[in-house]
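One chain follows as C-alpha cells, the form predicted on its own.
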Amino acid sequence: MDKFVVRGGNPLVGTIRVSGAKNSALPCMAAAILTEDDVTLENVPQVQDIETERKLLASMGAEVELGYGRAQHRTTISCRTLSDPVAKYEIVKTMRASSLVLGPLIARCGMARVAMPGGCAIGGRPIDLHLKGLEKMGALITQEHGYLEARAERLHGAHIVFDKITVTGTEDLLMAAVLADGETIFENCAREPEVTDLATMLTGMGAKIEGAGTPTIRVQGVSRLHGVRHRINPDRIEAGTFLVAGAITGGDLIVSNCNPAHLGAILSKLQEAGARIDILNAETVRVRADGDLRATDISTQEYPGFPTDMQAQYMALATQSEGVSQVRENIFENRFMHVQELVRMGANIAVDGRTATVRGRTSLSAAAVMCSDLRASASLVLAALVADGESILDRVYHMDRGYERIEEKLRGVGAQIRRMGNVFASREEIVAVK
C-alpha cells in the first residue's frame, strides 16, 4: 500500500497544471450509454476513478480506449454493443458515481441493473432523489439481492422537482430525459460547473437542453444521438488545492489550464484570508502569501458557494491563519474525520456537530497519519508541507482516486514529497526526499 513521505518548509514557487475535473469526466463518460456511436473525451484525468468506470462500461460491452502516449488524457468510447446493462457490485463498490450509469442504461436500453450504493466515508449519499424521478418518468423499479432493476420500454417526460439539490441526481436525470418522448422540467437542480458540462456534451450529441447551470432545466426528448468530441472541464477543485498549497506555504505559485470563473467562491475566501489573487488571463491564477494569514469563516454550501470538497483543505489553511475559524458543513453529516489527524499534527481544532472551531496560528509537528477519504488525504497533505519534519501518510489510494500524480506536481514546484510502498522507508529513502 502506497504511502507519501513529505517533509515540510518549503515555500511553492512556480507554475502547476491542473487536470481536468474527474466529477465531470464520469458523468460525460456515462453519457456515452446514450449513443451508438463513437463519443471521444479529451483533458480526461489519469485517476483511479476514470480507470473503474472504464472497467464499468467494458463490463457492459463497451470498447473503452484510454489514451496513452500521445494521446494522453483522450478517451474513446464506443457503445455500439451494449450485451449486459449490469453495474456490477465488484467494480462499483470503490466508486460512487455508479448511479451515473442508471438513466442513461434505462434510456438506452429500456433496461438497468445496478449495485446499490452503500454507505460512504462521508456520509450517506441516498440514490432516493434519482428512483423517484425515473419513477415519475414511466420506469418500473424493484430492489433485489442488493441491486436496483429499472425498465421502462420507453421513458416519458415529466415536471421534476428535486427535494434537495443534488448534482449526481440532477445529471443521472438529465441523461435520462433527453432520449424520453416529450418534455422534461427539472426543478431546484444542481448549478456545478460539472453539471453544464455534461449538458454541453450532450448537447453536441443532438440533446435539446435549456437552463443548464441554472435551478430549472427545460428538456426536449429526441429520438437518438449522434457521437461527439468533448473537452471536460479543468477539475475546479484540484486547482483549489493547489490555491490553498501556494498560500499555506508562504509561496507564489501559478496555477494554471483552471477556470478561474468556476473558483469564486474559493478565490473570495482566500483573498480575505490575506492572500493575494491575480486572475492572469481566463486559465490561469496566480496566487501569493508573503504575510500573515487571517482567520476567516467558511460554511459549505451548494455552487456558486462555498464548496464542500474544499472544506478539508481550507481547514488546513485556518491552523496557519491568525485568530479563530469557524468551519460550517451542510452537505455531509461525516465530514470531519480530518479532524483528529490534523490535531495529531498539533492542529487546536474543536467539533461540535457540524461546525469546527479551529485557533489557529498553530505551529504543526510531523507525524504519521492516515488518509479516511479523497478531500482528506488533500488536507493532511497540506498540512505536512508547513509542518516540522517529515510527515507520513497513509493509505494514499484515496488520493489517487481523484489526483492526478499530485506528488509529481507538488514536487516540480518545490514540495519536498515522494511516493513509497512501504510504511517502513529505509533511511535512504527518506533522506531521498530532504
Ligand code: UD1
Given for the second form:
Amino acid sequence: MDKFVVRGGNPLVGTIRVSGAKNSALPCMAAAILTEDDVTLENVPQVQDIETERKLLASMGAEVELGYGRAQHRTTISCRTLSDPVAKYEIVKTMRASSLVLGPLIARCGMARVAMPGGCAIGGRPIDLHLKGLEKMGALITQEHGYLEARAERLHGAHIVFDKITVTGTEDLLMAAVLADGETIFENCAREPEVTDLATMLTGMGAKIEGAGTPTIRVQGVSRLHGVRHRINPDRIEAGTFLVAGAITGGDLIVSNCNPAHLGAILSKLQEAGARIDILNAETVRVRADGDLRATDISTQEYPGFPTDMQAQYMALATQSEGVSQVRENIFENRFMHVQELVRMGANIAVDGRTATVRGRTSLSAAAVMCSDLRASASLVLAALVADGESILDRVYHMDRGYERIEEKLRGVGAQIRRMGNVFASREEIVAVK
Ligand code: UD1
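Having seen the form predicted on its own, could you now give me the structure of the form predicted together with this ligand?
Then the entire complex follows, led off by the chain already shown.
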C-alpha cells in the first residue's frame, strides 16, 4: 500500500490543472450500455474508480479502450454485445457507484443482476430509491444470494417523486427512462452538475430530456439511442480541494481547466474566510491568502449548497482560521472520520452528532495518519501541507480512487509531497533511507 510523505510549510504558487470529474465520468460510462454504437468520452480522469468501471463494463462483454499518448483521457466504449449483464460482487464491493449500471442494463437488456452494495465507511448509503423508481417503471425486482435481479421486457414511463434527493439515484433512473415506453416525470431530482452532464450526453445520443439541473426532469422515451462523442465536465471537487490548498498555505494559486460556475458555494465560503478570489475567465480561478483566515460556518447541502464532498477539506481550513467554525454534515451520517486524524495533528475539534466545532487557529504538527475515505484523505493532505515537519499518510489508495496524480500536481506548485511504496514499516525507516 502506497503512502504519501508530506513536508509542510510551503505556500503553493503557480498554476494547477483540474481533471475531468470522476462523478460525471462514472454515469457517462454506464450510459454507453444504452447503445450498440461506439461512445467516445473525453476528459476522463485517470483514477482508480474509472479503472474499476472499465473492468465492470468489460466483465459484461463490453469493449473499453482507454486512450494513451495524445489520446490520453479519451475512452471509447462499445457495448455492441453485452453477453453477461451482471455487476459482480467483487467489483461492486470496491465501488458503490457500480449500482449505476442497474437502470441502463434493464433498459437495454431487459434484465440486470447487480450485487447488493454492502455498508460503506461514510454511512449506510442504501439504493432503495433506485429500486422503488425502477419498480414504478415496471421492473420486477427480486433478491437472492446477495444479488438484486431486475427484469422488465420494456420499462414504461412513470411519475416518480424522490423521497430524498439522490445524485446517483437520479442518474440511474434517468438512464432507465430514456429508453422506456412513454413519458417519465421525475420530481425532487438532484441538480448536481454531474446530472446535467449525463443528461447532455444522453441528449447527444438521441434521448429527449427536459429540465436537467432543475428539481423536475421530464423524459420522453425513445426506442433507440445512437453513439456520441462527449466531453466530461471538470471536477468541481478537485478544483475546490486545490482552492483550499491555495488558501490554507497562504499561497497564490491559479486553478485552471475548472468551471467557476459550478463552484459558487465553495468560492463564497473561501471569500467569507478571507481568501481573495478572482475569476480570471470561464475556466480559471485565482486564489490568494495572506495567512489571515477567519472562522466561518458551513452546512452541507445538495447542489447548489455547500458539497458534502468538500466538508473534510473545509475542516482542515477551519483549523487554520481564527475563531470558532461550526461544520454541519447533513447528507451522510458518518462522515467525520478525518476528525480524529486532524486532532492527532493538533487540531481542536469536538464532534456532537452531525456538528463538528473547530476552534482555530491551532498550529498543526506532522504525524503519521491514516486515510479513511476519498475526501478524508484530501483533508489530511491539506493539513499536512501546513503542519510543522513531515507527515506520513497511509492508505492513499483511497485518494487514488478519485484524484488523478495529486502528488505530481501539488509538487508542480511547490508542495513537498512524494509517494512511497509500502516497503517500509515505520516512519523511522523512511527517514533512515532519505
Ligand atoms: C454521490 C456522489 C458522492 C457524493 C454524494 C452526495 C457519485 C458517484 N458519488 O453519491 O461523491 O458524496 O452523491 O453529493 O456521484 N439515499 C437513500 N436511498 C437511496 C439513495 C440515497 O437513502 O436509494 C441517501 C444516502 O444514504 C444519503 C443521501 O441519500 O444520505 C444522498 O445520497 P446520494 O446523493 O444518493 O449519494 P450517491 O449518489 O451515492
